[in-house]
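Next up is one chain by itself, shown in structure tokens, the form predicted on its own.
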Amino acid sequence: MPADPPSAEPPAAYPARLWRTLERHRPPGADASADAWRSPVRGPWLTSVFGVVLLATLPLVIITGFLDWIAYGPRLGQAFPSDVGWLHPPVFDWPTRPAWLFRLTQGLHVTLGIVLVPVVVAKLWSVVPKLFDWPPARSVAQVLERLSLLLLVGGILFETATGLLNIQYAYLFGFDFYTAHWYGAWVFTAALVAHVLIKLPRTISTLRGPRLMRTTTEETVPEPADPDGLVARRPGPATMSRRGVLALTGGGALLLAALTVGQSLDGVLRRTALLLPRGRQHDDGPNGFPVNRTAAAAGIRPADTGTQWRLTVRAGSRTVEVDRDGLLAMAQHTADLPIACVEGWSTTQTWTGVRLRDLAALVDAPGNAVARVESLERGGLFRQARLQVNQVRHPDSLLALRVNGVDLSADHGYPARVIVPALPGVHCTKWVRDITFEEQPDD
């Protein structure tokens, strides 16, 4: 049996007695867990790689996550969670122009968080030996570190599964997606900039040594051993290279890619997204663009939206009624304007309707109101939403009535829905049956 190869921990820290006991007492199937792990392509640089991989490209994930908390409005008290207290990025209006701007960041969170599930099942799978380690830590600042690589892990694998599953509609865990993925990512944020602080100058370091990609599966062997145990206690035979993990981490992220990324574009990439279950085209019609809730599911009847149908506008003591005729009457505003919904999935629509400002000045509505936008359902979360001022005064604020020249289908909200520049999809209100401009709240 060949020897271990020479240790490289550092010797045990104060409180020494307590690490050289538990060395003592080490648990049945220790050593055996530890040399179940062979491969011989594990160590710093690898782990450094996929460190570095992720280190560029998460913060983008959490930052457009963050960005796309402020879209929803927490100065009108709708973003999800509302009640954060301090714990919030700095909040501003969010803007209108450009008109892709939720598009892009919500795009971006989406996609780029699924597209780097390789990436990082490939980093826990390269440190996995250290979960077996015995004792688990030599002194208090590897306790430390340990509790941070723990909330590190745990909360990537949180925020990855959650994201998915709400990405999928299957909400199979019995609390709220939004509080849960917003404490989760702050969670995880804390103890990301934590590794960085402990690990960034040892893995600058690594990566500044030998090339170990260049290698070819005969001639990979292992590192020398490392402070961090990285590297097989008893490495087996390489049946793959560095450069081959490298390969295979990196085509499974472009192959999430290409059955993604299709959802956030017009055209035929959008038949490319087949892990989304409302990314993809439904028909080539004017209304065949995706939906989130139909309005069977919003409990939404023909009657609803019939020849009774009225539009309720109101500003102050001022209200006016107006039916879907007396909407085509006013002057009728075109805009090719996307919609982006927080799944990820996006389409930019040709739509015609009413101007919102148009609608405030039927009211006399002061020229700094906000409005709240009212459905035709009943229930559900989304079914009213409020529009800064900045949204409401936008040339291109609708109440659309019409998309692609033909009317809205009722899916898509007839007889009347808002679509706005830049605004999350879910608060561009379908079945729309009151509109009212009040004053902006202090903030």
Contents of the next structure:
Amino acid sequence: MPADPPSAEPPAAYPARLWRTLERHRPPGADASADAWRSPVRGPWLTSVFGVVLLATLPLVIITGFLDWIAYGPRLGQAFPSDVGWLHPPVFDWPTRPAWLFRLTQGLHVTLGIVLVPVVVAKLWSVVPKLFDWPPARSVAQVLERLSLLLLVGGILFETATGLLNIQYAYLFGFDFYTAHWYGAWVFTAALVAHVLIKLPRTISTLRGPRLMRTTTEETVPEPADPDGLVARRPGPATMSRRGVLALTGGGALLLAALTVGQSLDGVLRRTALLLPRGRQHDDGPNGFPVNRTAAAAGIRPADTGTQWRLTVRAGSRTVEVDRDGLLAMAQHTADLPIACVEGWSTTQTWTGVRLRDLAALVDAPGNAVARVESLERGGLFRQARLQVNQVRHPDSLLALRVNGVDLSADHGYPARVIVPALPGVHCTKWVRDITFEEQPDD
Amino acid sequence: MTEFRRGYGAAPWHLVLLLGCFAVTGWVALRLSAEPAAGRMLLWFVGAVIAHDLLLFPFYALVDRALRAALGGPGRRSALNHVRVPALASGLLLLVYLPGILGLGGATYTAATGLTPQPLLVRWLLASAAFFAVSAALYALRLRRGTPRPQRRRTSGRAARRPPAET
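Would you mind giving the form predicted in complex with its partner chain, to go alongside the form predicted on its own above?
Up next: the whole complex, starting with the chain shown before.
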């Protein structure tokens, strides 16, 4: 039986006989389950508060996620997944200013995604009686809405789980992360939009109703029976006030924030990311900052990067080969630039090297040329990267030879690596062997 | 319109909205159908719901029920919330940072970071111990004081008993 009197129900929807039969044939345990809910704080008010918090924050996670896809450069054919059909956000050239743009958007995406875990869990707790409700539906509308809730809940849990495993390098799921996280995001976003539009009127009217924020535990009583059946039929005594539940949830969020934000900070604060891989530091030396892919993993042999290493720069039919001493003899530029990873961690370092636009001038490349940078790496998704015109021309865009006053270490891309403001870390190609300036491919 | 509303069970825009949502999902399913790992993705999608709704939720609900039975009701001197809060904090960290705590990641971790995965179990245990210790200290302090908490305003409590606003 629903929590509200049956008389409040509209006349049975089509096919009426089906819904009546369902209602009459209660499976064993349905009554016990309906009576088992004890918490007196469960009800429309708490659910609405959690809903509003998620409504204010989840769009940020969604938008920064899509921005990440754009930052990878879909116009240069290097966003993952690459072939996405017509359903994608508007595509534009990722800016190079401010230099911390990707650090901010991707740091927000990952950090906020983690911080919202307790809010999502609390929101699900607040509505979980609906899952065991009998009958499961009284109209076609309810059947469809329940199906969309499966997409909503499955979507948020799937996105959270794959994201958390990805940033901790535990690829237990055995499918491509980019593909799964991208398409999962669309399923979730569509279900979220539908859910918000359907539920928003009730959320607003609930929050306009009695204010329950100030009630103490002793004063906490259940809300009146609601049409959704969230309020317990046989509530137990209150063991925590509603604001206590909110404080507990918020406290959980703060705890996760405190243990996550360190991976986006430099200095001693990095170590506050106690339980994340990027809270660990190699050493305190100039090359001690985090690595994204080691030289060993990339298959870089010392012989490849020794004195016989040459950088090949091309534009049209012109080709110039320079060794490392030749590069060091060119005008050197130093810039403090962040390197930020799709996994949310980031760090600012002081890079020194040759401006990319000086290399372009070396081969008389036109001012509107894009660049294709190739690495000594033999395999892997990121053995080469394309740079947009603005990324080539920015005065701080470098082929870095040194970092923090010393030569790059092997793991950071010795003999030379790319560093470009606001460019995702994986496109800051390491162990560069070849730069080709060419005309922008057609969209 | 009224006839549609009665037969379907909601307004027409409700149907339009949900059909839009299913259209996106259908399109995603179509795009992924060629993917060799599509089955695994579906398994993880549905599995995530089952893991939360039928494993995690019943688990913590049962633990909480046992706690309430053991520690008694909501009285001022109850230790219930002094166990619940640190337990939830500890469980939350385990849930979110599980791969790191167990030291999963293996070769992928090493290739990406240049470090060998180190189980962070000890850190998590220490953090959990700290949560429980602080909570226990606060409980002891409350018992020592032995005074009821200051009276709060009563008006909002009565407000909760008023009938809800018209919806």
